[in-house]
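To begin, one chain is listed below as C-alpha cells, in the form predicted on its own.
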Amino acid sequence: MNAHAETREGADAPFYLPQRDEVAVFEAAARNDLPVLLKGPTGCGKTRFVTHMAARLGRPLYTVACHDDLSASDLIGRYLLKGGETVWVDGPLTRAVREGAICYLDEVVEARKDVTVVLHPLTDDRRILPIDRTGEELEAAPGFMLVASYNPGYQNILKTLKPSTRQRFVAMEFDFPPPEQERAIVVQESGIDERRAALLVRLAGKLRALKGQDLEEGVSTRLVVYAATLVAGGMDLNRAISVAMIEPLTDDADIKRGLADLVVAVLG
C-alpha cells in the first residue's frame, strides 16, 4: 500500500521548543481520549510538535501524509494477494486503533471525503471504527489516539473541514515561533550561530509579510532550518539563502528578483 507513510517513534522526543501552553493541552486531550485537530501554516512545527509529543507520552505513532487520492480504505486496510492467497492487511489507521497509538493525519482536507465519515466514530465517545469489508467492529485499544492538521490559510469552497467534522476536535492554532524563539530554534536544529540565525529569522520575517501580496505562502521556519544548515556547513550566506528561502517560494523571475533586491536591504 502506497497511498500513505507510516512512522514509528522511539522513546527519545525529537527537540521541539513550546510556544505556549500546547504541551499541556496534548498531554490532558490524551488523557481524557480527546482527538485533537492542528491549525497553522505550512512549516511552522505542527508535524514536529505531534512527533515531539508521542515520543513524549511513549506512544506508537502513525503519520499519514494525506493528499487527494488518499481513501478510506488507504487509511483502514484492503485484501491483497500474498502468495497465492488473499489476505486482510490494516492500513495506519486501523493498525493504530488496534495497538493504542497514535494516528496522525497531516493536511487532512487533502484527503478524499469517504476518510471523514470514516473518522466519525472515532472522534465521539464511541471510539470505534468499523470494518465493513471484514465485518469488524474495532474499539479503539486504551491510549489510541487521533490527531489531524491542515492549513487554514489554503482553505477554499473545495478544500475545507465542515463544520460537523472540526467540532469533533479540541482543536490548538500554530503560527511561525516569536523571533527570539525562532533564533533558538534555528541554531539548535542547524548548529549555526546565534548572529547569523539571528539574521536569517529576520529576513523570514521580512518574507512573511509579503503573504497575500507578492507570495502565495510565507516562508515556513522549516525553510530557515534548511538555510541555516547549508550555512553551517560551509555555504556561502547569500546563496544558501537562494536556494533555501527564494527559490522554494516562487517560480516568477520578476518576484525573485524583488525578494534578492529585499535580501541585500536585510543583510546590507
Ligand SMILES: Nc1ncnc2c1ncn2[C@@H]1O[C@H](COP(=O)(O)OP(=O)(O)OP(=O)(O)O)[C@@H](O)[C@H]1O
Contents of the next structure:
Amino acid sequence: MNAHAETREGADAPFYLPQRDEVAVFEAAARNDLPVLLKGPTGCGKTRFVTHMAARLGRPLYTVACHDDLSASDLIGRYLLKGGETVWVDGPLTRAVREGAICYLDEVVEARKDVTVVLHPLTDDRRILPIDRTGEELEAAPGFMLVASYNPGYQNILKTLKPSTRQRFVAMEFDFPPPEQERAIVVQESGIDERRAALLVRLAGKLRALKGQDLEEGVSTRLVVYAATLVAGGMDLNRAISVAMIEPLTDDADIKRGLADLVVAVLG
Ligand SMILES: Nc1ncnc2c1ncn2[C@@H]1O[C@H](COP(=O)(O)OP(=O)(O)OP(=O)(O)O)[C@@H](O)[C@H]1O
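And the form predicted in complex with the ligand, for comparison with the form predicted on its own?
Every chain and every other molecule in the complex is listed next, the one we just looked at coming first.
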C-alpha cells in the first residue's frame, strides 16, 4: 500500500509558486468543506500545491498514490492479525476523517471502482464514512478535506471519472507554468543559474510542442528540475538533458534522434 502521512502542523510550507488564483480557490473550498479535484499533466505541480496548502492551513496531510489494485479497504482499513489477536487498523482515509486532515488521492482514476463509491457520502453534505467491517459510520471531523488529482491526458482516454463522481468536486485545471515562472521554479528548486535555467525552460517549451505528434506527454516541470539539479551538481549540460529530459520521454530510437536534433538547435 502506497500511502504515507505527514503531519505538517507548524511546519514551514514548502515552496510553491502560484499560477493563478488556486491558493484562494483552495482556501475558499477548505473554509466551506468542499472537496477539490486537480486536473493536469504529470509533474506540473499538483502534489506540491497540495503539500503547500496543507502546511498553510495547518492541517495534517495523508497522501495516497492510487493504482489499479487499490481497493476500498486500502483506504478505509482492515482487520490485521497482531500478536495472535485480530485488530482493526485504520487506512489513510479513515485516519484523515477522524483527525480532520486533508486526504489527497493522487491519480484517482487509477483506483478501482469500489473506491469511488466510498467517496460519495464523504463528498456531499453528509460528510460521512460508513465502515461496513466495523459497523461504524464516521462523521468527518472539522477540517477533513478530500482532494483528488488526475491526468486527463492521452493515456487516460478510456479512464475517466464518472459524472456522478466528478460532479462532487470543485475542479481546477493545472498546466506547466509559463516560461518565466517555470524558470523561477527551476532556479529555486535546483540552485542553477538564471541563464541555464532559461535555456532548459526554452528547450522544455520546444519539447512540449511535440506532444501528440511524437510524444505522448510533454516534458514535465519535474524533469526540468531534475536536469537543472544535475547541472547544478556539476554534470555536463548535454548529458543532463539527455538523461533527464530525453530518455524519460520515449524509448523510440527515431524519436530520440529527432529530440537530440532539437536540443542542438536550441543550445546552438
Ligand atoms: N508552481 C510550482 N511551485 C513550485 N514547484 C513546482 C511548481 N510546479 C512544479 N514544481 C516542481 O515540479 C515538481 C513536480 O511537481 P509535482 O510533484 O507537484 O507534480 P504533480 O503534478 O503532482 O505530478 P504527478 O501527477 O505525477 O504526481 C515539484 O517537485 C517541484 O519541484
